[in-house]
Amino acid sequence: MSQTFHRSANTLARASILGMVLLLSAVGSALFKLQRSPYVTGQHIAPDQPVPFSHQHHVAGLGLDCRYCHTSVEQSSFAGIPPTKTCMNCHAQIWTNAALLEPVRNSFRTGESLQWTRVHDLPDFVYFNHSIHLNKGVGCESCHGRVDEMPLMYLENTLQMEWCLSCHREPEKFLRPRKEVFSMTYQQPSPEHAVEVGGTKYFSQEKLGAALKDMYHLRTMRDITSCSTCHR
């Protein structure tokens, strides 16, 4: 009986299978990178806002504390967006006729809130509590980046689950004294730079983080990486 397929068919079949595997791998890799790209996360992209508010000017230039505008951040799950009255505490006296601030003045006159675009906007299925993180020694800068260097606010970190878990698995790498959580210029301890807590000086983040974990009563790594901690 004559051979139905040419001998080269075996080679073509193997090449086809290998090509399909390579193609699927390439597509998977591309989708993996796309999911973590600024196109999806919005990372490092400043969205349009009704007023181009500069954290750099207000925080670094004027020295405003985060809590002046985000009043609920220490006691509540949300940081809070300041009402127009907070803006007008200053701008009723300075820049009173600036065209840039007309939306603020109009909001104050009419009582209609400014429609800010949220920069750090987690999905509805994710629970995040600002007060817990601050009271456990996690600084604003750890998540939001150096806002004192941002003329326009943008997303510094992806806020994706793998990024959150990197901290929840090893929180001691990021903890700082509570008095430093609002500092934008805080430096972790090093052999050349000590951080004092409770009368003890620490020269490494490893020792400081371990001490703060006990001092601030952090739950176990198993607890804070449990699905139910963030997905309720």
Second form
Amino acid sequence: MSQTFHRSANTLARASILGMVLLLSAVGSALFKLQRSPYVTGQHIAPDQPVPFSHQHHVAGLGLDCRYCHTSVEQSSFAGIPPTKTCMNCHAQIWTNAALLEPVRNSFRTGESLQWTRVHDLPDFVYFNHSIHLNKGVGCESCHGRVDEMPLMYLENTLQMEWCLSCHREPEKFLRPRKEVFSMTYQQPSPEHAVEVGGTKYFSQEKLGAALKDMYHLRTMRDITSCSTCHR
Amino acid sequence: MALLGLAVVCVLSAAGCRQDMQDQPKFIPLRSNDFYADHRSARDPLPGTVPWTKTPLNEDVYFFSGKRGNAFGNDLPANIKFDRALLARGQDRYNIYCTPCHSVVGDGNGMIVQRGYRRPPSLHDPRLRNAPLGYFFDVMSNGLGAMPDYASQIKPEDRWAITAYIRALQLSQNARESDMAAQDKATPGPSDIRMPDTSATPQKPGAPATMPQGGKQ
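Complement to the form predicted alone: the form predicted together with its partner chain:
To see the whole picture, the full complex is given below, headed by that same chain.
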């Protein structure tokens, strides 16, 4: 009676052990990449909007402050999407016949809301508050990127938890003076470029961050990386 | 085949088939909502609701209107303390909400005006230099002519801060050297009142050369 398996099956069996390990790690790393890819996060993809609103034009071109439209960003968890009336503050007289703006005029006439597609949409199980970030010296740009260079709004960062934690673990690397929070062109201090706070000049982010952390009473790393800080 | 099946299961479980925690049935600011016919989670007050900013619920008529009876007052309400912080706050808010049209110096040559909006009068016109403070508060609250109201964008206390700053701007644009204290003549400009960050945006071609600069930035 011949043997069920030929001798070469021994080699195949050994090879298949290695093959399985390789396959699993390939699948694992593919999933790891997929979960962080723009396909899942929407990063760097500008979704269609009812009106192709350009932050670049309104911020860099016209010099409007973020807070002209996002009025509640300093006191509220929610930065505020402006009501149609804010658009009409200017567009009642500017570009009044532009076809692109017809949805805005229609919204103003009828009272129907413009249905924007939310770009920065955190999962509902995350508590996020804009005002505390601004008041502790986190700039708009730190999370939203160079909005003044975005003709259409897109996600600059993944907004995934590991990204949140990358700052919550060491906020001193990102803090800036409160008066620079709304700036899109702020430069971190360097040996050639000083940043002045309260009469002191800082030449490195390490020193500035440590000083601001103290000055703005940041909670400890343990506190701000605690689960219930963001999942409450 | 089994491996392929395993991979599919892995992909599906990683992508998450259920998003119940992600999309909870609760009100998130401005999110549409199927509970109401108009799909708005932000609701209007019920008919007949008395705004607390109006009498009789709030006694401080002047704070919310800038008027005593039918006449504009020319002072700040009792609960607004006049100090340097108020002017700094006023400047900050003015630079956010007013400069698009009125410009940083108040001459009415802001960027939106340069793009075709009807030009507002200069804040340094004799008529406006002599206007009472309550008048500016009223215009910000209710709008006037081409100017829309800013009641929903600027809180009343900030409108008063802007009012105070407009008066300071008017004084500064028409100041004489004799108006200044001796020590200020050497180092003009309060160091803690900041000019707006113009480096982020190209300098407006129409900005006048008389822009006041702080002595120490």
